[in-house]
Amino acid sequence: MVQDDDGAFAPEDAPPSSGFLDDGKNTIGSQLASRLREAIISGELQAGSKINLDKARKTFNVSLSPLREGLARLISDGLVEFEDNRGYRVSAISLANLEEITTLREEFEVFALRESMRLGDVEWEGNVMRALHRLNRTERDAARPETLERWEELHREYHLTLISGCGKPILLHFCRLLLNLNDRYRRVFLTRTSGDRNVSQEHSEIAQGAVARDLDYACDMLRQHIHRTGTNLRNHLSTKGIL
């Protein structure tokens, strides 16, 4: 999938693919939402770019109904915007947006971790350590994009596993949404650098503190981890002239 000169969807040389089937569990609309979400988060679809419904429909070989359903889901996630007489557009990025996301992650995610340490069982502890092990054993090399994709997948799994024991579905929903919004910024940053600090050590310290039920330590480490990431991303955006 590529974008044409006006930033809208345009199919590549290959013919349209019809890889979406309603299997009774995931509608075509939800599958489209997942595909588009990944394209936006990864930067494949650039921030602020127009989404042309007719070109998108031909690219994915689907009707307008499931396409609109998928886009509606992304609007609720904050990744797509709709304006009367202008249509759909990938949500823009900005320093103010990043700062708000970072602040909310520090509050919601840290609270979810505290609740997970309070309520999580032995299975939760094991899941946290397994997620940590998978993440720390995965290479992240800016020169090899395929390693970034795998690392991002496991990084997301790690953060969601940390808070999975909180027992609060609404809270988890907000945390997932914030992670999606934050990933848009971090992935652009990681395509240019493999990181400027020992992130593996930070992840280990957070996980070890969590399973030890050291509430204040683990929560403080997670808050610092999120804040430092936000600062790095903010500095990166500033050098690119993004306000």
The other form holds:
Protein chains: 2
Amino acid sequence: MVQDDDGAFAPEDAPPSSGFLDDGKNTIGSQLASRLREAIISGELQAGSKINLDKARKTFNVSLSPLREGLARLISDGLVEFEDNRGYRVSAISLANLEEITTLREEFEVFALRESMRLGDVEWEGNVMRALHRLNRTERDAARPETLERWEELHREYHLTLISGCGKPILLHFCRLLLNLNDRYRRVFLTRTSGDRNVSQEHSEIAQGAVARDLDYACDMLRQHIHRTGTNLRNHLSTKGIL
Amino acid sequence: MVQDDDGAFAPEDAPPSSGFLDDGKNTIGSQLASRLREAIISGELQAGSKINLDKARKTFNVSLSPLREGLARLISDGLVEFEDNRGYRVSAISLANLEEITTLREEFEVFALRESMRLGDVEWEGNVMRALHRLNRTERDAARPETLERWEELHREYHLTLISGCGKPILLHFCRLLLNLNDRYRRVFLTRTSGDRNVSQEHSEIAQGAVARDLDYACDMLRQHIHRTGTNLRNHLSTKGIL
DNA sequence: CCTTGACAGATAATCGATTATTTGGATAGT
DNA sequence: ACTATCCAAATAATCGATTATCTGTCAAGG
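With the form predicted on its own done, generate the form predicted in complex with the DNA in the same format.
Below, the chain from earlier opens the complete complex, with every other chain and molecule after it.
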């Protein structure tokens, strides 16, 4: 929470940040939020499971105050739920939930992209091309988890950059949240791309359409991209079991 | 947080609740969240102002833990912002912010209404008609603040009910948040309806179109309704000063 | 006169201990 | 056996005190 200050819903997670010094999160609460977020999105903390404060306190070696602080932020992220006197639990996953996320991404991420194309400046274009390049140059090898993590990070960055020109902080906040939720499904259920897709090419097409301001084309490509991912995830979800 | 349990983004503020006993919020944190929310939406806590934890602690006569707890929830509501080591502040208002809220309501709320009409059952229809009736039977007299508060509550209830049939908890969460933000502008800047509008009739037309499943008509009416409110607020905002 | 650094007061973050609530299991009554 | 009631352990919520960070002010140096 260091960089931005343009009103409500400023980006809450640090961008690339070509790190000088002091770049990381400051308070224990913030650090915890990051660690917990990663633990949830990676599936280390199982979806739907209860979060025992005392155990978590010992696991992370912190006191209750920052722990609650961190959890509170994940509630804003949609990754954790809370009930008075009953504590916290990791948000459950379900087919219905996945489908809602996909549907909403198709609606709102596409809307945000359209607005970005309408309003974005040259710097936005540059950021898009950079994010695309970095993503496509990164290998994704199911055998090496660290490449998966890296790829996820860049993929997230790419999608956020794509819509970052829309000039609508609240909308960006919503999209970020949906991406969080979506990424968890992918991290857990999808370690490799389905054979009939060329995801790199999909990303390229969207980005090129975007900087060329070909509104309908880019929006359509993005919508299909999201939709395909949703379909793949749905298949893996029903196959691999959880219902 | 007593009633619902259907996964992520369950409604977080108690519905009518034809109160037996024990109906209110349980923990101090919850109660504080309610009081603070009201204080912010009513304008009692000025937009953009810093929230001094120590003063707030004394004002509300509570300890820091529940205070932070309550504030954390308002962050999820978009009414409060936070920055590490700098504390909390009431989200600022601005023309740009108002316009974004209006735009997003037009997109999201209309989409949610369409889905409600597509998926809602008879009970939903009944709820809509009830909410409409209760709203239209409630007088709104600028001279008596308590009628304004009551009207706001029912108005909010009406809009939420309208979209409550959409079967999309996350979407409902977004809409609730946008309504919160929007209501603050109205409470602060608009104590009476502009002369050329018949708001009751607008509400009736939307509701009737909705239960008749006249998708295009109802959506169009709702969009216009939201848009008109946005325009009115914009005028009052620029007139009454803050820029 | 402007900039830099050090100090002090204000404010936020964290801790450890205490209090309140919930939950599961044992017990008594039917 | 079956339900209802009561206890105790587990867990969440809150508190008061302590520690860390920030912010503004003032003095020294340029």
